[in-house]
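To begin, one chain is listed below as structure tokens, in the form predicted alone.
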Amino acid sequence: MRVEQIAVFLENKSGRLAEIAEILAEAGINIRALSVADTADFGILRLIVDKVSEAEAALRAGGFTVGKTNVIAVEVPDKTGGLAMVLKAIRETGLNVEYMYAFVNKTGENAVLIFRFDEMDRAIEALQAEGFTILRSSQIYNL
């Protein structure tokens, strides 16, 4: 039920994101989703890729600091209110969203919301109880 995500710490300077994209492309790694957050001095690039171990090794070899975390991928209808439905279910449990990002499937029928919660197991239980589909990592990597 959990998806492995890579977090890469970046200096906030021109060309660093392009360097990561090139490293991954040269290694034959496909980016499925990403999010970039920055401060004045550094950024955090969060990536979901089709080959997690290979991506981690390639980025480390390229001199980047890389970490792995688990996130949850929730499938929702790609329509107005999709995010609100998920957040309502989470709010009622008292859980906290640490961060999230989203992407739309190629079919355009559904969106996939990527979440990191303070209590991952409770979040999975709460979302499944409300009828949400939690995608497996293989489903995300192959989208």
Contents of the next structure:
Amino acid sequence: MRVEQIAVFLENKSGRLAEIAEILAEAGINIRALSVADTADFGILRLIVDKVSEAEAALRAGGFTVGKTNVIAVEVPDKTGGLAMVLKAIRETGLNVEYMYAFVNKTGENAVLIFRFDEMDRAIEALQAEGFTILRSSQIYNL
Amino acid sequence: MTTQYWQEEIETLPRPGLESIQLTRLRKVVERVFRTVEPYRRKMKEAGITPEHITSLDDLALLPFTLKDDLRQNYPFGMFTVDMSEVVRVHASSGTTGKPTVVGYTRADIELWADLMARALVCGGATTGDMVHNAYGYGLFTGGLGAHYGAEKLGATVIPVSGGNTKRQITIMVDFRSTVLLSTPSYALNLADAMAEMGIDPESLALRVGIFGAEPWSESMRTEVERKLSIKAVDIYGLSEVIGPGVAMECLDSSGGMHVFEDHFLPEIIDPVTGAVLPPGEKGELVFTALTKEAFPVIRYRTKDICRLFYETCRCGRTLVRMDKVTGRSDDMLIIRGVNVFPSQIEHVLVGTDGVEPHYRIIVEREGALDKMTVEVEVSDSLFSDEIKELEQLRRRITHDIKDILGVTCRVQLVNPRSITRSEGKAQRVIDRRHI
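May I ask for the structure of the form predicted together with the partner chain now, the form predicted alone having been displayed?
Next comes the full complex, and the chain you just saw is listed first.
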């Protein structure tokens, strides 16, 4: 039920993102979703890709610091109130969202919400109990 | 175990007696260099000083310093006090930062050196019965021959194995039953690793003591080499400009630090910026005056080595002042907002922080009238987190620890691993962009 996400340390220098994109392109890796978190001094790039280990190896070889984290991907209908529904359910369980980002899948019917919680197992249980669709890794890598 | 001395009387002489000997010798040597060495005479005249001004040890502070540059300018033999016909040997420094500096010895200087080196060996626990494995390089470098003559003078058996050819060294060490190892500490670790590869158990060796010097080494390195070779490791200090090895030596039953052979080499600690003499116990640049050498007696020679001197009597009974391990070089010292900062202090903080690579770069800039220091630190995979707050915490911890040790606030900048250029030889740790 968990999806592997790659996190890359970003120095505060121009051209870093472009460099990462090039490395991934050369390695034939497709980016499904991404988000950048930044402070004044550094940033973290979070990526969902189709080939996780290849991406990790390519970035390491390119001199980047890379980490892998588990996240949860929740699928909701792409319509008004979709995100609100999920967040309401989460609020009621008292779970903490460390971070989240979202993208819309190719057909445009559904949105995928990527979550990182402080308590991942409890979050999966709670979301499933509320009837939300949690995507498996194979589903999301091949979206 | 009772302490062994080479020259008990002088090594345990109460300070008043020692200082009286120092003053007599100081006056003689100052008079001699003034008379025979033009560069010394010129500098003293410029400072308005003649040998008659030296009436107490405190008057030493009146004399001008001698810098490595003075030796270079008078390359090769311009600072010798005697005619070359009296010089029986020369040595030279490696000259990594310019022309080498050349030093000379008369027959009496060689005798003195051997005597002091024998004193150092005894201080470090060697006896006439020892098999001394001398792995310092023989040649222009003072280490090999200096230690060699000392060990012979002591009456031990010397193996002049010199540096290199590690496997042969180990075979000799096993077959000849070497008991005392003289080498750089890093070469000792090299030997230990090679032994492990050859399947030789260090416990099976006769090795008892390692006398290590010629490069800076830390306490953690001492623990490592003692464990790996199953020996007691002691520290020796010397530099060719003063005489070579045998300037200061740690004793086997040490309560810390190396005894400076100050009956021959008068030490001072100065503020590396102002040149002012600092009170006992304060950290600063070590300065030496060679009191008794004939051919090449340096006067107030600035070693650039940073350490402290402390005058408490040692457990071993020696009254000779002790210097602690050299913790840095004044040439890499930075002054940030009036505070003296050594890159080694920052390294110390980083080595103690989990997950941080000990590779760093210090960048100093000036914004308005204020110095700003940035420390770039490499983030390793093991330390990396995908959460901003954890990286921020790490950054705050390093900033806090540096502030704690240096008393200076800096900005810590996390950078990619291997993005800081690795040193080949001398590390480029500091970039000073201030234009003062």
